[in-house]
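Heads up, the chain below is alone and in the form predicted alone; it's given as C-alpha cells.
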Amino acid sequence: MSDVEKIPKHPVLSWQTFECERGESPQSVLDAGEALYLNRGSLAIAFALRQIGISCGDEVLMPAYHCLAMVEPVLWAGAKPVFYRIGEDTSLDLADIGCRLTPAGRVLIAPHYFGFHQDMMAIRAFCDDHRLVLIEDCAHAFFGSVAGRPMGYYGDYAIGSAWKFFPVDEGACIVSSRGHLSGAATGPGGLFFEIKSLVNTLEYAVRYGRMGFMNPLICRILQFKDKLWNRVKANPGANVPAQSGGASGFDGNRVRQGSSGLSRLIMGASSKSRIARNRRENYSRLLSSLGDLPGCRPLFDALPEDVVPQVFPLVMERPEEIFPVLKAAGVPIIRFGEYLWEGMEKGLCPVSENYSRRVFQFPCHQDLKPEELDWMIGRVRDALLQKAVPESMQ
C-alpha cells in the first residue's frame, strides 16, 4: 500500500500565497479578540486551561467526538475529562451536557467540526447559567462567522490552528474576547526550532512543485541540508534536539512556546480572500462531483454564507473498503478522531463511535490546483462505484 500522497493534504507554500487581497477579507479568529501565537493546538488548549486556574479535582467537558490532542491538555493539567454526546449534525448536545455536570465541572470545550460553527449563543448562555470557562475551539474554523462576529468571539478563551489553513508548518494561537490575557506571554522557541519551521515548509512546498523556478536551487539547498544533518546524527558527541510529546505530539513543557518568525510572517501576508474564495469554491465542488455517489453521503450537504471550510467530510457506508483503495491510489485522506481516548466509556456516544469509524475527511484548501481537485475527485468516484457494483457482474 502506498503512503505517497498525490496531491497535497495541507496548504502548501507558493507565489499565490501573496496575492494581492481581492474584495473583502474575511473574519478570523484573529478578529475575535487580544490574540498570542503558540507552536500547536493542543498548546494553545493547556495554555488556556493554565490561565483558568485548573488543577487535580476539576473537571472538563468535551466532546466523544474528539482528538487525542483535545484530551492529553486536560491530563497534563490534572483535571478529568468529562465526555458528552453530539448529534448526528455534530451540534453539541446541551441536554446531556447538563446530565453531566457536577460541582467540580469547571470548563467546556465546543469545537467548530471541520468549519461548521456550533450555535454559539445557545452554547455562550448555557456555560453562564452554569458558571462554566467556555474555550471555543477554532481548530478547524479559523475563519468565519456566528451571528456577524468572528469565530472565538463568543468563548472565553478560543484556539486556532494555523497550519491547518495556512502553508506553515505549525503554528497556532490563543484569543480572548474578554481579556483573559492580560499580562500573558510567550518565549522564543529557539534558533532550531526556526531553522526547522523554515526547512519543512519549503520541503513540502518542493515535494509539490510549488515554488517554479526556485524549485531546482531549493532542492539543492535542502540535499545538502540532509547530507549535513546525517552526518550531525553520526556523531556520538552531537547535541540533537529529542523528539518529545505523547500520541499527539503534545509536550507540556512547551506551553508558553510561541509561533515560529516565519508562521506569523506568513499568516500576516497571505491572501486571506484568497484562502476562503477557494475553499469555498472547492467544496462546493466537491458536493457537487460526490455528494449523490452510491456508498457515501456529505456530513454537510450545504455551505452556509459564513463558513470558511477546513475540509470535505464524506461519511463512508463501508470505509473498510474503500480506505484501502484510496490510499493506494495516493488519495490524501484525513481521519479525525480516528483514535478516540481509550479511557471514554464504550456506547457513551454512538455517533460519534459511528463517525470516527466512517467519516474521511478529503482536502478542499486553497493550493490545490484545478487538475489535482480533479484527480482527486476522480479517485473517489471510480472506487465509490466499483464497490457499488455486485462482485458477480465485476
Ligand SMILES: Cc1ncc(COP(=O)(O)O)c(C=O)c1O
Given for the second form:
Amino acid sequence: MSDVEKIPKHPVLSWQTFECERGESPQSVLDAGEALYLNRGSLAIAFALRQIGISCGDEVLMPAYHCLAMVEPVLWAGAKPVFYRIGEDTSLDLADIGCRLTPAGRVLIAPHYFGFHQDMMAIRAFCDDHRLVLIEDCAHAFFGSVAGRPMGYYGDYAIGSAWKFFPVDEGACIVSSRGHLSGAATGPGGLFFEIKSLVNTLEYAVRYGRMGFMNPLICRILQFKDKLWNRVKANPGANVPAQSGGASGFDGNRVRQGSSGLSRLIMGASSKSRIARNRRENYSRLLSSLGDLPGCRPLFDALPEDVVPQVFPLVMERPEEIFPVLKAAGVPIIRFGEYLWEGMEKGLCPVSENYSRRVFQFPCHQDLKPEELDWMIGRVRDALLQKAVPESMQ
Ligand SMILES: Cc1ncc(COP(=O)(O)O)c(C=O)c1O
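Now show the form predicted in complex with the ligand, given that the preceding structure was the form predicted alone.
Full assembly next; the chain just shown is listed first.
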C-alpha cells in the first residue's frame, strides 16, 4: 500500500501565498481579541487551562467526538475529562452537558467541527448560567464569523491552529475577547526550532513542486542538508534534540513556547481573501461532485456564507472497504477522531462513535490546483462506484 499522498493534504507554500488581497478579507479568530502566538493548538488549550488555574480534581467538559490532541492537555493539567454527546449535525448537546455537570465542572470546550460553527449564543448563555469557563476551539475554524462576530469572540478563550489554514509547519494562537491574557507571555523556541520550521516548510513546498524556477535549487540545498544532518546524527557525541510528546505530539514542556518567526511572517503576509475564496470554491466543487454519490453523504450539505471550511467531510457507508482503496491510490484523507480516548465510556455517544469510523475528510485548502482537485474527485468517485482505481495520477 502506498503511503505517498499524490496531492498535498495541507496548505503548501508557493508564490501565490502572498498574492495581493482581492476583495474583502474574511474575519479571523485573531480579530476576536488580544492574541498570543503559540506552537500548536493543543498547547494553546493547555495554556488556557493554566491561565484558568485548572488543577487536580477539576472537571473539563469535552465532546465525545474529539481527537487525542484535545484530551492530552486536559490530562496534563491534572483535570478529569468529562465527555458529552453531540447531535447528528455535530452540535453540542446542551441538555446532556447539563446532566453531566457536577460542582467540580469548571470548563467547557466547544469545537467548531471542520469550520462549521456552533450556536455560540446558546453555548455562551449556558456557560454563564452554570459558571463555566468557555474555551472556544477554533482549531478547524481560523476564519469565519458567528452572528457577525469573528470566530472565538464568544469564548472566554479561543484557540486556533495555524498550520491547518496557512502553509506553515507549526503555529497556533490563543485569543481572549475578554482581556484574560493581559500579562501572559510566550517564550522563544530557539535557533534549532526556527531552522526546523523553515526546512520543513520548504521541504513540503518542493515535494509538491510549488517553488517554480527555485524548486531544483531548493531541492539541492535540502539534499545537502540531509547529508550533513545524517553525519551529525552518526557522531556519537552529537547533541541532537530528542523528539518528545504524547500520542498526538503534545509536549507540555512547550506550553509557553511561541510560534516560529517564519510562521508568523507567513501568517501575516498571506492573502486571507485568497484562502477564504479558494477554500469555499473547492468545498462547493467537492460537494457538487461527490455529494450525491451512492455509499456516502456529505456531513454538511450546504456551505453557509460565514463559513470558511477546513476540509470536506464525507460520511462513508463502508469505511473499512473504501479507506484502503483511496489510501493505495495516494488520496490524502484526514480522519479526525479516528482514535477516541480509551478512557471514555463505550456507548456514551453513538453519533461520535459512528463518525469516528465513518467520517473521512478530504482537503479543500487554498493551495490545491484545479487538476489536483479533479484527480481527487475522480479517485473518490471511482472508489465509491466500485471501479478500479488507476495506479498513477494522470
Ligand atoms: C478540534 C481540534 N482541537 C485542537 C486540536 C489541536 O491542534 P494542533 O494540531 O494545532 O495541536 C486539533 C488537532 O487537530 C483539533 O482537531
